[in-house]
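To begin, one chain is listed below as structure tokens, in the form predicted on its own.
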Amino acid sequence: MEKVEVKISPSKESKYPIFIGENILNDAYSYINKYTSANKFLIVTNETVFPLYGDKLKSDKSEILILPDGEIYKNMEILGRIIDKALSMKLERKDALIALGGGVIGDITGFAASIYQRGIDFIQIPTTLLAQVDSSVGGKVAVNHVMGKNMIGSFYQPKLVLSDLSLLKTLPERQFKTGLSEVLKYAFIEKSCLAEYDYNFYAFLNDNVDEILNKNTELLKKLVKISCELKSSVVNKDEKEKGLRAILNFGHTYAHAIEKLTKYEKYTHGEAVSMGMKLIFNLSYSLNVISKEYYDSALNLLKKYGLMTEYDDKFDKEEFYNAMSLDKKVSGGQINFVLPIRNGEVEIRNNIDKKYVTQGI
């Protein structure tokens, strides 16, 4: 068992833990009843993760909520069927909403904790390699609007995490690499994210492709507790994204326009990413920030765990720079982008000229 502590600030309510380990839903409510006074829980979840998880937090005191799956149900229309469950079972501020599923169903139910009676107890038991690595850490909680991603949302700390990795052995080899995308990330970013350590992930993950891709068990605790420690050192010193947090997006401003456009029904999250990823080393390289050998090695790294790289849509150009244009990370009107700037660092630049932006797109 492995435990990462994010600590938001001082003060003893902004502190709490990550558990990784195996088998850690079996005796979730051991942990769970150490960091809150619940009387209740609801649970809420998807119609893809309850057949498999659901019956494991069955109790006296929970009830469930089913979902549906996937991106394009992170909505205000959603969120009010949590909200509703809510009032149906009259939750009380002491009481809890349990998130039981990946990265969208953390984000929706961690927003509705955050407004329920001004803000109720919440856990994250993230699913899926990408939640356990980076959505369930850090407190952004959110639904998508029709005109961006994640543009309603609110910063919530959660009580608790508790990532089981013997979950990970269901995902789909899909969904294992859209997780693995914002691992590759961490890699790209961790002298800036920590920069008083250096754990030098970028070699970890290159000596043992093979090891990772067939679900090791010790290297996957290795890799989600290093990815949980580089974002919460981050978001230790930058809760709010008010400098360096924005690091984190890495990738994420071409991610976010690639699955705006495609009406977030085409790609995954981490597919997206990926594809960003490539296209902020390819801005970085025209404008010369960096070397030759390290876009080299960038890519051969997101090619060798067989990233998707490429998508095969024609967008129009005009139309994916707007669509950049309204998302989060704009400031004063121009677009913040986190370049590379080498081996494991990068900066935030803005007032690029969009014609390298738009190169290639």
Given for the second form:
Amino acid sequence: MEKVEVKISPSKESKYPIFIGENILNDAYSYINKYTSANKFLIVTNETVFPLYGDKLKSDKSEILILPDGEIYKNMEILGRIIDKALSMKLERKDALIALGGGVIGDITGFAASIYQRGIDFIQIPTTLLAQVDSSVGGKVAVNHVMGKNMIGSFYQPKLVLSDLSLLKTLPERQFKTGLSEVLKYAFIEKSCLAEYDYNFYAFLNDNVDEILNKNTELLKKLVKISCELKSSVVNKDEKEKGLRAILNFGHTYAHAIEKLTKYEKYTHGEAVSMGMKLIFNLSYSLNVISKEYYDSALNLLKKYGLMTEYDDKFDKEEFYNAMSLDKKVSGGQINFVLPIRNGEVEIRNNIDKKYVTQGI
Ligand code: NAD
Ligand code: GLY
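Please give the other form, namely the form predicted together with nicotinamide-adenine-dinucleotide (NAD), since only the form predicted on its own has been shown so far.
All chains and molecules follow, beginning with the one already shown.
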């Protein structure tokens, strides 16, 4: 069992653990009861995850709400269903919500917890690799609006995160790769995360491709732990994304435009992020910021993991640029780019000529 502690600035007194191991779900309440004093729990999950793992969380103190599966259900109407259920159960301030699912369930449940009776405890039980390495950590919770993704939300940290690697066994291959895309992201930004240790995550990922693709549990445990430590180091310094936290959006400015222009249906978030990371490496290389050696090595790492870096869509450059300009990462009308500058290091720049930005589209 591994444990990562997420400490939130400025008080650092606000902290919560992430437990990472196998078969944690069999014993979930022994962890949960240590970190909340809830009398009742509402477990929020979806129609895919419930038949696989729902039974493991059943208890006489809990009820389950099963939502439809999909990003399109991360919306205000479905959020209302969670609130309705919490009210009908008469959940009180000291009670808690439990999110059992991928990033969609984690984001909507966390947001519901942040507004129900002005905020009640919530617990993240991430069931996808993406959720274990990224979305369950750091407190970004939200639902989508028809005019934009994650447009309604808050920063609201969970009381604890239980990352059970055994749950990844049933994850479809496409979703596993989606998570790996966010994992590689950490390798490209690791030095800028200002973590306590130098993990040399890039070398770890480069040296263990086959074992990781074969889901070797010990390596997955290490991979999830390092990813959480890197993210936690960033969140500790900048919870509300005033500056540093933006580096976690490496590749995402391009990715969000790709997702928006393909109506969030054609590609998973991680697939768009892989494409976005390739485009940002292209941009950096064409601006003579990174060496040919690093450029080739980074693209090769994406390729070795079989991540989707190419698309067959013919995007209109103007439309693409406009889609990037509408992203939340824009400030004062300037698009912020998290540009790779050296192995594992990135820099935020916002004065890049449109001609360079769209040349590879
Ligand atoms: P997801 O939640 O849609 O899950 C992907 C699919 O896998 C779904 O069909 C789900 O039902 C299924 N699934 C989940 N666990 C399974 C399991 N163990 N076995 C079999 N099937 C399983 O997608 P995701 O990639 O986990 O999350 C994407 C969401 O996360 C997006 O809404 C994105 O905006 C959000 N996100 C949030 C943050 C954050 O910091 N809050 C960061 C990154 C992404
Ligand atoms: N996934 C980006 C963030 O948590 O800030």
